[in-house]
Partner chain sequence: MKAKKLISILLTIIFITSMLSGCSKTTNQPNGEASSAKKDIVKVWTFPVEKDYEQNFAKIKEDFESKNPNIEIQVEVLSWAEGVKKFDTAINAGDPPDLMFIVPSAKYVQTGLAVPIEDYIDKETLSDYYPVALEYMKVGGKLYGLPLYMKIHTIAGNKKLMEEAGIDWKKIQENGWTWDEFKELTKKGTKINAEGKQQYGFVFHGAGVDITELLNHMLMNNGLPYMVDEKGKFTYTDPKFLETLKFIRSLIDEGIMPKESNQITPQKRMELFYTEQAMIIGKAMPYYEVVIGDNNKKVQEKTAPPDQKVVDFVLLPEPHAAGQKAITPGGVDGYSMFKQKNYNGPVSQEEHLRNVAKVLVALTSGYAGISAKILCLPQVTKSGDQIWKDKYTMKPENKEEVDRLFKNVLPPVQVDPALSQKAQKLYDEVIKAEYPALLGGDITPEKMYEDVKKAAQEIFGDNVY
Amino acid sequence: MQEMMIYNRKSEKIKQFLRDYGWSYIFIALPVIIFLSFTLYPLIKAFMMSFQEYQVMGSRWVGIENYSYIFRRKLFWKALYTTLVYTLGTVPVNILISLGLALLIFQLDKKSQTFFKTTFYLPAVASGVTLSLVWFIMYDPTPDGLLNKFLSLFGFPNINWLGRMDTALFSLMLMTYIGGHGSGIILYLASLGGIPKTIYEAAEIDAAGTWSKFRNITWPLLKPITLYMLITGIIGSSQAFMTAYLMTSGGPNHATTTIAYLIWQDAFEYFDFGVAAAESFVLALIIVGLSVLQFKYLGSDVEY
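Requested chain, on its own and in the form predicted alone:
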């Protein structure tokens, strides 16, 4: 009898719990199922694949052979080096450009700020393929190319921007310098607007100059945004693929073969999915390691 009463009490509690919170679990079930199906399962599957020689009709377990192969492969290290150069050449420069533009725009009135924010953000909503096509026309190696025509005004000869090993990677980096600052400018403008004016007024009473106010007030208070842009920028540039694929196809002579392009090439040109999966996880480990180091050494005195 007592056991029956305990059972009924538990059953009533469960029913009450389901009445109170049942819909909540139904609502979160869909995103959880999507995450498990399209993120976690492919991740586990790719990890398993990195230890296999993948075949459609039956894969063969090869242990760490794929990892051993990519570390012996010269092209892998070259792609890693190219990605490193691309990252070092784009991320810091783009952060400085975004910060400089944000400081200039911040001095303007609200209408002008809105105009420039919209203008700079416009490339972010445009198709990457369309932008690459525009840049492809600008990099035309003939005298009719826009950049070559501009340089000819100063007496420079024609340059085969995308066809030479010494200019191809820089050409891809130049594309990021001129476009793609919209989100950075908006983040910096929002942060600049959040700095209390009283701090600047107090600095002016102490006869602080423009540079002193920037170095001692503006820059330290913008550090959280700068750290965020640095981390996301490094993650994004480490996975640079589209421009290398559309503009140069990794050439000439692998001068623009980034690690992301190499992964795609191994997977979808050579159908070596096991090697591509191993390269993907090495890249993921590098990105995670760099992110941890940045948080440890750059985020210690950052307040959020």
The other form holds:
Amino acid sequence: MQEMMIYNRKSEKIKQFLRDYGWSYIFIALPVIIFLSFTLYPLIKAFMMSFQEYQVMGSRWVGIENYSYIFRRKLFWKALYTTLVYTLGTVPVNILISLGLALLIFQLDKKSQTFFKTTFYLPAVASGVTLSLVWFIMYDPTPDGLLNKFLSLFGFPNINWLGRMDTALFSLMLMTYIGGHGSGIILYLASLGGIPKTIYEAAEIDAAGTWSKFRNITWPLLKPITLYMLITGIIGSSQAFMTAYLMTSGGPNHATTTIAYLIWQDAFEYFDFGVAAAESFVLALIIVGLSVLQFKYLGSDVEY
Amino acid sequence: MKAKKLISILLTIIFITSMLSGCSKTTNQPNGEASSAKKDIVKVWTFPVEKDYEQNFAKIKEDFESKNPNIEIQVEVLSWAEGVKKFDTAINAGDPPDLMFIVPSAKYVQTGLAVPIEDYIDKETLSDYYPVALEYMKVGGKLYGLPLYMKIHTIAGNKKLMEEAGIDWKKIQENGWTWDEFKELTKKGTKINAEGKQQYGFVFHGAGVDITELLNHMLMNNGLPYMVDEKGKFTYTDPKFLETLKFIRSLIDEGIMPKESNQITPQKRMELFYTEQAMIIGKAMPYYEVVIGDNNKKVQEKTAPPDQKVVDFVLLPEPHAAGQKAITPGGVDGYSMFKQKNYNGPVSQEEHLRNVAKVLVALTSGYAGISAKILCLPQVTKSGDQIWKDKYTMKPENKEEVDRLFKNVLPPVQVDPALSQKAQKLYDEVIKAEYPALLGGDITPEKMYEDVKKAAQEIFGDNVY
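Alright, leaving the form predicted alone aside, put up the form predicted in complex with its partner chain.
Then the entire complex follows, led off by the chain already shown.
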């Protein structure tokens, strides 16, 4: 009898718990299932693949051979170097451009701010393929090309933008300088709006100039968002693929072969999925390492 | 409150169902055709092979399905730009189409999903195909598909511009030309034209698809027709490789080819040809007579861009190095047969493959020869020749030249697939990567040759020339 009562009480408790929280678990289950199926499972599978010579009809276990191959391979190091140059050449510059534009827009009235925010965000909603086509027209290497025609007005000679080893990577970087500041501007504008005006008023009373206010108030208070943009920017540019694929196919002479492009090439051109998986994990480790270092050294005095 | 809860439950169910249905395996049933539920479905991936190919395919499909009511052909027409990439992804996922419009290669054979067709097609049916055409559909001596037409890639000139430059194109068609003669004559067509624009003697694409095509053509015409020869030796370590690189580089240095050649896409090349800024272009095919003819109509109807002109086009042979035999780069295009890793059809896999083979034959013989006719290319089957032989409508000078050019096409060599794949990787990583830099002037022919030699020795050891 007593056992029956305990059982009934327990079952009542479970029912109550399900009534109170049941739906929450169902809703949580959905993203968990998606994560398990589309992120964790492929990740584990790819990790295993990095130790195999992948074949559709049956792979062969090769131990660390894929890893040892990529570390011996000159092209892997060259692609890493290219990715590093691309990252260094794009992330800090783009952060500065976004900040500069946000500071200029912030001075304007609400309507103008909305107009500029929309204008700068527009390229973000356009497809990357379409944008690349537009850039193709701009980078036309003949004297009839848009950029060449424009530069010739100032007496510059014709440039084979994507076809020379010394200009190809810069041309890809230039694409990021001119477009792609929409998100950065919006983030900076939101942060600028969150800085209390009273701090600036107090600084003005102390006769602080524009530069002093920026250096001592604006910049430190924008540091959390700058750190966020730095980390996401580095992650994004370490995985730069689309422009290398669409604009230059990694050339000429691998001058624009980024590590992500090399991974794609190994997987889908040479069908070396094991090697590609190993390269992906090395890239992931580098990104994790860089992010940890950034948090450690740049994020120490940042409050969220 | 209750209504809100109900709506959220409904939305959740819809979301989960749509997500799961996205993950489900596609059934082999066409939309809304319940009657075809038990039919064996043969999936074909193809390209817009010629301008009427979709209609011609539809006719073959209709005829075939009426004679074989238990088989249904499902076709997907891919774009030339992305189709092969889509196929590569599918085959590596273990789920390629049954038939793909692609010439078989070592890397596909090594997936284990390419099907040797001689197990499914009898000798009598195969005897309809000309043996030389079948050779191109073999890898390591095994036949993996059937050809649709023989093809050649060559160069072509603007008759008016060539005559203005005093070039006897007829003589070149008949006797061919050496590299020195080619240089001397194309130089005559390199000038600033009446409109003040640069006219180039020769324009060959170096960007877009097949960026190393000019190099391959010239290597063939300098005694190096195969990267790996019948003895399994890598041939591009031969000094003739360096000689060829130097020749191509000299065409740019002397202004005959644009210095931006590594960024000239096939579209840009045609644009230069139509605007009379290119006297001779490559690559060219017999089908350009139709393509250029269509553009000429647009020019006459004033629907083409204003600076384009009517172009009278003549096919020309590739120039060859002195003392070497003139070769026309050529081969076939056709369908290759594949199986799926996890086949799950209404009939056994063996029976399915037999059905696929029947479709393969229908798509490449008899009436299917219409594509070869439209493309102005030779038939690959006796049955195709019977129907289409007398229906070609090319200009006599081009028809004669096509016949002459085909006499100079070399048969393929059968190489071990593993060796062939190694050579291909070297080609992609070194030759294909460095060639645009050579065209752009970033590296010298000597440097490229040394890099190729070094890479070849690492991979092939002493098995090189």
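Under this definition, the rigid core comprises the largest set of C-alpha atoms superposing within 1.5 Å between the forms. Here the structure is a predicted model, which means the values were calculated and not measured. Residue numbers count along the first chain shown, from 1.
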Exercise. Any CA movement of 2 Å or more for residue 22 between these two forms, core superposed?
Worked result: yes
Exercise. After superposition on the rigid core, what is the displacement of the C-alpha atom of residue 8 between these two forms, in Å?
Worked result: 4.5
